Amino acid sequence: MELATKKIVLRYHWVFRIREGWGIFHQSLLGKIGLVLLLLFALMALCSYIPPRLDPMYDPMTGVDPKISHSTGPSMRHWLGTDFMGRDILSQLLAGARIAFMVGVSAAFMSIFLGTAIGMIAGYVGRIMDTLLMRLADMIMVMPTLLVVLILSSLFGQLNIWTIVLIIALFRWPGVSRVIRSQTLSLKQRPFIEAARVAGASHLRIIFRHIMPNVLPLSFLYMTFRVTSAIIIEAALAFLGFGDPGTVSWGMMLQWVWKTGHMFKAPYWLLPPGICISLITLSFYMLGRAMDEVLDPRLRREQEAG
């Protein structure tokens, strides 16, 4: 009875947790800026597969429209224009969105499962342990992940989108560790860890059941800061031409205005790739923003008194 009566109030605990910064949340003015802003982008997204179904012409990569050969500005049947070849703009430019949305977060969630893994091994296990994994995240964070990819690229030729996602995940997790190594030092000395090794439980059985649920929050708010990298990463490998030629990213749609001499002759094709990108990097940095006052209650303190 006693146990069942714990489980209910941690349940209720967590709950109670979920409001309560849902609560703070949604007083913050930058995080519902960046809500609506990730929401708009993420119906961008989901809208990229109507146009190519509604009309072939209308595919971001091999749609042409038979009466274009070459860029035109905004019209009736090209809201946004047309590249070089013909095709719509305003195609491309919602299966960039979701190219973005697939190469941030996976290479994001990615990189915060290895950084968050390695973290709580390194401050649970042991100082040999530590050692060995923080000296190999110091060796990977010093380097510098665009230009190894372009050294990569470079080297076997354009990459295909899930290698640039895997690389961009194998170089961004050594910071998100070291977070999650101090915070697990710190949580390992706590009287409720203490009390569960005296209890009998098992080394696993403490990490995932008692320090994972603690460091969760932190790797989730680490997270919308490795979205914006990814993004921003992926964009300059096509913009140099590096990226995968098989996707239509926004960072490809610069690449094609620039390769073709476009540059400053056609600002409706030039402008839209750049704002989004802009505006998608901007939506999840005010997300972490917003995340970070939620998790950190000096945060707020300092702001309510200023």
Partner chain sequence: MNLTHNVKTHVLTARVLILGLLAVMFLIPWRHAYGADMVKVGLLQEPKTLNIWLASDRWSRKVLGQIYQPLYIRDPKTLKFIPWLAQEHPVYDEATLSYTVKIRPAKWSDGSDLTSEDVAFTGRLIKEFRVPRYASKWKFIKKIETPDRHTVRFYLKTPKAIFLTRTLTTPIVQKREWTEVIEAAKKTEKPLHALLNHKMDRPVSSGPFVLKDWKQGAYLFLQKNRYFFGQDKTIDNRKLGPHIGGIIFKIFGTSDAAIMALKKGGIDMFWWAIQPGYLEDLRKHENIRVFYNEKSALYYMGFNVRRPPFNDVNLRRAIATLIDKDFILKRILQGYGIKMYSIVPPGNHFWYCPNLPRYGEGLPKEARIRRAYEILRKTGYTWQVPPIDTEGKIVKAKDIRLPDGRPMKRFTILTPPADYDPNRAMCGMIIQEWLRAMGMPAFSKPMAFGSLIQQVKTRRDFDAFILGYGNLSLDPDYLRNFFHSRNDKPKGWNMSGYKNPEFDRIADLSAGTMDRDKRRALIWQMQKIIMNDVPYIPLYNPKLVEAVRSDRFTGWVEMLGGIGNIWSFCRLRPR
Given for the second form:
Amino acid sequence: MELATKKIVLRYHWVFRIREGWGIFHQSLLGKIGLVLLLLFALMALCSYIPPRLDPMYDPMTGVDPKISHSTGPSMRHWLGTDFMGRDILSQLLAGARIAFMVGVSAAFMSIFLGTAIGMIAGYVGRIMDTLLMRLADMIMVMPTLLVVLILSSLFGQLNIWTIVLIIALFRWPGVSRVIRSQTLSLKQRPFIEAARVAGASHLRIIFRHIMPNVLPLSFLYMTFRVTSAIIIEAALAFLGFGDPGTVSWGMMLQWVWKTGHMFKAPYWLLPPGICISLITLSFYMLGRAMDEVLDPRLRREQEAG
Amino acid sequence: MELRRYIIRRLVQIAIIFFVILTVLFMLFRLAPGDPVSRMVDPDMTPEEAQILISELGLDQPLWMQYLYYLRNFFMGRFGNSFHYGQPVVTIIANRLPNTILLFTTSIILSAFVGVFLGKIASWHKGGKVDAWMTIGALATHTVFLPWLALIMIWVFAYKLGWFPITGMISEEVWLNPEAGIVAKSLDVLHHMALPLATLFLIHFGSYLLIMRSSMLETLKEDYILTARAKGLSEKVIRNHHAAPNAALPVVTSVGLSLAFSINGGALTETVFTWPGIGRELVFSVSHNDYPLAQASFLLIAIVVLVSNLVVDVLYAYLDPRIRY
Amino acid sequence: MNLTHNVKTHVLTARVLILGLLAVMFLIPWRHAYGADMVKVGLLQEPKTLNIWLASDRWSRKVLGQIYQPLYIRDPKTLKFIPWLAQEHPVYDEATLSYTVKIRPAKWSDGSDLTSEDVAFTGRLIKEFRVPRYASKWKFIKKIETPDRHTVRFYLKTPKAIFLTRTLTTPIVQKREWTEVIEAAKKTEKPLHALLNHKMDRPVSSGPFVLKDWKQGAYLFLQKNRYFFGQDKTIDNRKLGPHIGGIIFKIFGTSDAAIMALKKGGIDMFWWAIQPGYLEDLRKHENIRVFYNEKSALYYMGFNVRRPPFNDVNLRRAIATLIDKDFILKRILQGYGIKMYSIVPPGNHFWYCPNLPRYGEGLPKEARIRRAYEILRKTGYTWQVPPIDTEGKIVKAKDIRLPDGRPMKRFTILTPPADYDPNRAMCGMIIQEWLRAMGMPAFSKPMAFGSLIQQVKTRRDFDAFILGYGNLSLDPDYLRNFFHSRNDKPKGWNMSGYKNPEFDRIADLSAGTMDRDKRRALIWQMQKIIMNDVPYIPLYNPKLVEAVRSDRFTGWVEMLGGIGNIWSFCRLRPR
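For comparison with the form predicted on its own, provide the form predicted in complex with its partner chain.
Next comes the full complex, and the chain you just saw is listed first.
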């Protein structure tokens, strides 16, 4: 009986929090702009499946217009023009959105997973484990990820997109784990953890049942920032010519326009990918900041006060 | 006293971290496939000649011997000769490092100062139009894709308007001219530095602005500010002399924390603008399989990052009397 | 306090402004006044070194080519050898198997005489240290004699066709400059290492220019060498200068920057092949002239003929039929190149064999598939879904099987990465698509250049690759190096693992044949054998497109390999 009420209260609490959160989020201009932009990019990613079905010449990687064999400006057939070998830039741009989401979200998810797990373990177990993990985090945190991936990619040959994602994830967890660790440390002092321990709950249960639900929102906040950094690193890598040649990412498009000498002559080809990379990172960033306001009660209070 | 112990502890930590990086780097560089001799391919080179080159370059010893040599050489400051340039790596790095430091520190200091200044203004106008536009502007410039921004800068200001040189660091017209004095030469460098500096500045000042803004907002709620207000000091004095110095502290930390990010950006900027710095050299050596040079520049960058983190932490501890480690 | 502070700031601002103004005033006149008679040449990368023995990169060679000179160089039109540091053509003595070369009166840039001693010294240095890239051209020299200051005699162990074309074109270095260096190097544990890593700051020059200044990462300044032997002389019916005060090599790092500088007049020439994307603008520019020249280059697809599936010549021929060279040329190279049908580039008229099999020449895609299908079907290949269905229509084929009934395992086509060469990476991708249409499990894989070479040459663990030589020697001896079974060993030049005793025999014969016409017949025969067996499929030879400013200097000399040659720099004149 008592347990049931508790569950209801708990559920109510969650629903309430989400609704309250949405309310604050809704007020935030940044959050709204970010969300709209993001939906737009998501739509682009979805649309990327359409052009190749219309005509094989709209395949972003291998499709070439049979009549065009050099870069041309926007036209009815090709809304954003064609690249140097007659491939459609719009379909490449759409496919790029898909890759950006894929890279950003999967790298961010992996790094958040790692960061949360390591942060919780370090904070909960403490002592030598804490020191070891946090020193490791310090070490990785100071490494410039782009340069590390660059060195790895030149050493091990061209990396494919999933390897790049994995490396980015492996180098981007320390920031998260630091935050999660301090959150865990403060949670550990709280009475309900103590109570659970006294009641005989196992360590795993405490971590998963009691600590994890409380740190997860924070993890997801960090996820948005990780998405931006993953997208930027992949794009920079592709721009420098170390990306996965089998994928049409925005960075790759910029590399093509650069390497084939169309940089200052084909603005219809140079501008879209650059704008897209900048805007997608901006939108995730804005989203992150808006969520920050939702999750950080201190800032909220201040807003109420001011 | 405590501060000194803290510094010593951190130094020991840095030494250990560095040793780990050193070892990992060695393993990565040796275990990876890739053959430096292949960089010197010529249809006419016979296998015997290639073999001579390999043994002359010292790549035929067993791995553990290579490791011992590597450590010894590192601690004696001998990084070997660059495969590509055929000169000691130290010479090349010593040649490039000042250029990087010049561009890098100028950009960080400039963007930190402007960021702090604008962040202060934004916090004054909290909730107003100025604040909203500044925040959005800061976010937008901060998230622009750096190499793309650099290219657009070159296109607009160097190519279309012709105000600045396209790339490079010095122009031969000035430096070869026997009449040009030190003033003309340094102005020439400044002239070349303008665009890369502006690019790095645009990318970086936004984050400092945002940090300063929120830190300022928090500081304004502190007790001593209330005390100052109660004393009847003017708002301006309170903000500029009481709140701002304390609020700027987190900016100092963030300079340290964002260093890795800045270094990524620095390498990209140097590459696009052909600024003869260490970041560009690293990108170049990596794509030319110049192991010693890539290794040394990476280690150098690691040292720079670690040491500046220490400096920032110590500075922070020194500046903020509330913090003791 | 605040007030004085403000005043101070204002004073400072005013000072900065004044300084800035002064600077602008001073800078602008200098920019135009200084270096009016200097040709400014844009380079993409920093030269590696000025030590000629280490200089394996093209940037160093471009600079050093103006400094160290060989005995013979090629005439830009006929490509025949003409005496340069030498006075006349070498005299052959069949009895002693020796060549005698007379040196013309010439001086080094330090004012001392260039003598036969310097020539002999250069040869001995190469032989003694076994200097990479040069040793193979000198190892068949038995001894070098210097009967007098202007005569040098080379005794050969056996007749070698490459003696005239490659040995006598080695740049000559000054004995005085290098004696100390090699004495010191010999005392070290690794003499060659010491020699290669000797830092050369101011090489003594025998050429038209001499190095004055090198600002790392920015420029190299070569001043006119007043001791240059060719000054105002007429050699090969060409009057030589140099008529310019010097060359400034500027380092740009990216093609974009260099081409923008060219358009703005910041450089007079960009010494690098220009990508087709830039051309439209450059051609429209009134002060820019574009040159189109052929290159001695070979870009090709190579197979590992040591193992299945490419040990079968029929499969290789079918693939040669499937590859649409017109597509590659028109789309990937944007029309700037020529199709290749032999290992020897067609521009090398004398050695190029004109009537070789041209697989699938000019056919549309469907006809290629039909013909390749015929070749494969007849030799026992089967499909789960053949590319031609029962009604004779083309369909997407599935699961090709080898003649022995086993399915074809997936194979990779290795290419350099796109940042190294976008064209080859792109070719790999397109060829992959063409082969997949035939049901072949092809995967194109760009790989860092170093790893690629190691995979192909050292480990020899690969299926197929796309590589190229941007600067093939004009002497076709490489044909022998590429396919002789003796070179099928780790790091050997026979990367395909091609073995044919008949070919080996003819190749060996050709290396020892001194008579040009007889050698030509053998070289043609070798090309026929190779193009019949296709261990390599030659793909294309890109056209070299270069651009210069036409408003300041004239007199560029066109030649195979472009306008950046010693003749151009000796004959350029200010307008």
